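One chain comes next, on its own, written as structure tokens: the form predicted on its own.
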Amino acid sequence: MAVPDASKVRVRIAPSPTGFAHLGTASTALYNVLFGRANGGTFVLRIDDTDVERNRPEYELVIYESLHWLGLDWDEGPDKGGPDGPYRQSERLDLYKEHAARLLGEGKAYRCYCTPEELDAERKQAQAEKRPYKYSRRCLTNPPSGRPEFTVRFKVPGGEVKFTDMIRGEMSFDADLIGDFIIVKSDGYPTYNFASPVDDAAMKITHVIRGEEHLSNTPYQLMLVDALGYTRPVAYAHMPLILAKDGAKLSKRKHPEANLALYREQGYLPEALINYLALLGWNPGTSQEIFTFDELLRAFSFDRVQHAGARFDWEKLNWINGEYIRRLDDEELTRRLRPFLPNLDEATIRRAVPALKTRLTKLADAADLLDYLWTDPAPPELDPDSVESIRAAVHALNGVPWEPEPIHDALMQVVEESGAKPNKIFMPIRLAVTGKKISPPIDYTLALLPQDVAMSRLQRAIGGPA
């Protein structure tokens, strides 16, 4: 569907600093940035930190670091300021109190003194009568006296709530099915469905782009926007959920792939992860799968975002990341590999890069491929044929210039003379030198070691000098 016009596009994300940065936060941020940048708009970062028990300042820093790593920078936020600050909800409590007082004064909200036990009894009664539960409005018509503790409930006006979703089209909810909901908790803090629309209105957010799990919150929030006399956002877009392999919603507790830090630690390139996230729930309508960020800006539209959840696929991510690694020039790949190979000097990494490019799906794999350069593997147990292959290789390699090409030529001569397949000759050499069945191409595997070390390991595997 076409994007509704807005004189000045303003989009936002509002993550909660209650744990590690979530992959879903990155996905939501990406779609907001793509839409905002493509329309010359402003991207706002707002921190939803009203969960006093679970919020931590270090988690807020993790959000900043993760988004910066992905290149998803914001125009306004707690660390940058802006015309509509403050940008932490914990610093906006007076605003929420003022709005709650307005609603109370206009009879659009009321104090609720019901205890949790009383509310639970209401729910059980509704369940017993096989009817959907709605709050009884007891405190609107006959509030109990002598109770100091209360929440504030919004008085739902009923009727139909309609809005435009840029993915799902025109949406309609029956507000008569919605009970009067709490907007201020007994501790004085606002609920999500109160603070979020108040902030969106105050910050002049024009397009609310967020996860599908918030679709059902939208009628609640729009009723509050209307009751407060604010202009509604131009449109909403509720993105498909990211699902784990088992089809469940990606969870911080159950699914390690939800942790955004994991991708940085494992050596996924940020630009590759951005590419993958863009395709997780959206397709360009062409066969193209590798996109630069500028290409995404030009190609992305909500018309081609799917409604159903998008299942996370490690195989697809690894393929995309491998493609990005192979497109890096050698100097850039050397630079990016340094943090993952602290035991090696830069010159050695640089020499290994041409071989690693063909083997890596993520940068962290390099350490497993090259650890034989700083650890001495135990000699392998070899059958007689393998011993003979290594003995022939030692003869062929004596006096050969210690570079990949001449090493390759010498070993191919052994292959030709033996009549065996290359792997039959190369595998015992690889085991003797690295202790593993997988390593860089055999010529690089040998050349990256000093010649005397490589030859010593080969000779040790066959019981001494050939």
The other form holds:
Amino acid sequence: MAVPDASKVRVRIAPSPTGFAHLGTASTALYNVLFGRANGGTFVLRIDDTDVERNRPEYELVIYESLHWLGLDWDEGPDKGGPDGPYRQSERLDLYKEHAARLLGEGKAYRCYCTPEELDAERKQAQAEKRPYKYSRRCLTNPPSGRPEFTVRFKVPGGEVKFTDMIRGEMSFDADLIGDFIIVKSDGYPTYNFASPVDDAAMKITHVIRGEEHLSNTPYQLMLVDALGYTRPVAYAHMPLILAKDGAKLSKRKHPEANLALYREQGYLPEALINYLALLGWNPGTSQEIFTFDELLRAFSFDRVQHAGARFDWEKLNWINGEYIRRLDDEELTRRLRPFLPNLDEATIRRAVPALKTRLTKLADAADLLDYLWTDPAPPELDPDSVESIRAAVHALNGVPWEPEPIHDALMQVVEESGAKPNKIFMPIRLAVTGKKISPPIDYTLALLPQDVAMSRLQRAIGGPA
Ligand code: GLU
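Show the same protein again, this time as the form predicted together with glutamic acid (GLU) rather than the form predicted on its own.
Now the full complex is given, and it begins with the chain already shown.
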């Protein structure tokens, strides 16, 4: 089998299709893509689906869709093919079997017939004696006979395992503390720590970029790479964990922000989320916060990625998303808003865009701001001053061309004549027309409704014609 050629960068992600697509998958994919593309390399998508209990093919599609939505496209993968396929681990079982057989044949692995109860007893014994647990190697020296079920254990050679981490520097682990670990389970399936390095070697992966939770797995995997006679990947990068606001690790069950689908549903722009994810754990060393993808490609490097966990910050994401929304031209924003405003025709959305642009942090907010266009709000309770303000507005608006500017001029006239603050006049109008305290700027709020509808809502609020 060919060995990795370090001059040709190959990176990969290996998500497991066990539920919704996780924000961490997007962040890992992004750092892989940034490093891979900046080095003219190849980005591989491998589906880590050996957990038969939890994997579902539909979750694989969810991973594809989320990555496509973010524009993080892969060069090789189950759907694309490539020279080192298949790219689903469930289709590579023969390869793992061959490798296990080789290790068994060379005495680098052995069958273990211990039952879970026996292993549990060993573990408890170690606990009672206050020593770290390591498998006793009973089945290496004195295996019980007559038991059909077995696992395969790797015979850990011990010593020091060193590797380069592009974020954390030179790492060193004491393998004498690592017991012989299982590489093939009793159902014949490989463990993650076995399948992953076999695939990384077979797929000639040069740089393994993944979450920090795998840092402690790396010495296990490197010992297997060595035992199988492969060349090690050039380097690893263990990315900081993404933490929720409360400092806990972002979990699929507890934190809705872990679910990538949420961002799409809420109308975060994929390019804004990419920008945010790049900054979640990495800093450019300058005050720049808005980056195009090409700028990220040029600026990103692992030596500015932090070691500590990165806390998720909705405020920052919302700010970045608002910036991206404001930078879209009106046609493009209209196009992107369309799925979020199914009740409105394109021309109405287009007319609303200049007003929305200044107020949106995410596209889904548009429906809250505009729902008065397709639902008739209940007339508000108004004090006598407010009734008076609306009465004056109705007079002033009578016969005015129904566009934001003339509407604005007419209402400013009312403001001036009343001597009140603009909001004192605008708020009752807003309440009467939309039923809410927040809406687009008042001139747009009115202009977006047909004139007769706007006028009749105003008149209704003051109990009849002005
Ligand atoms: N399936 C593992 C995960 O999603 C892959 C880890 C790796 O990249 O090796 O965490």
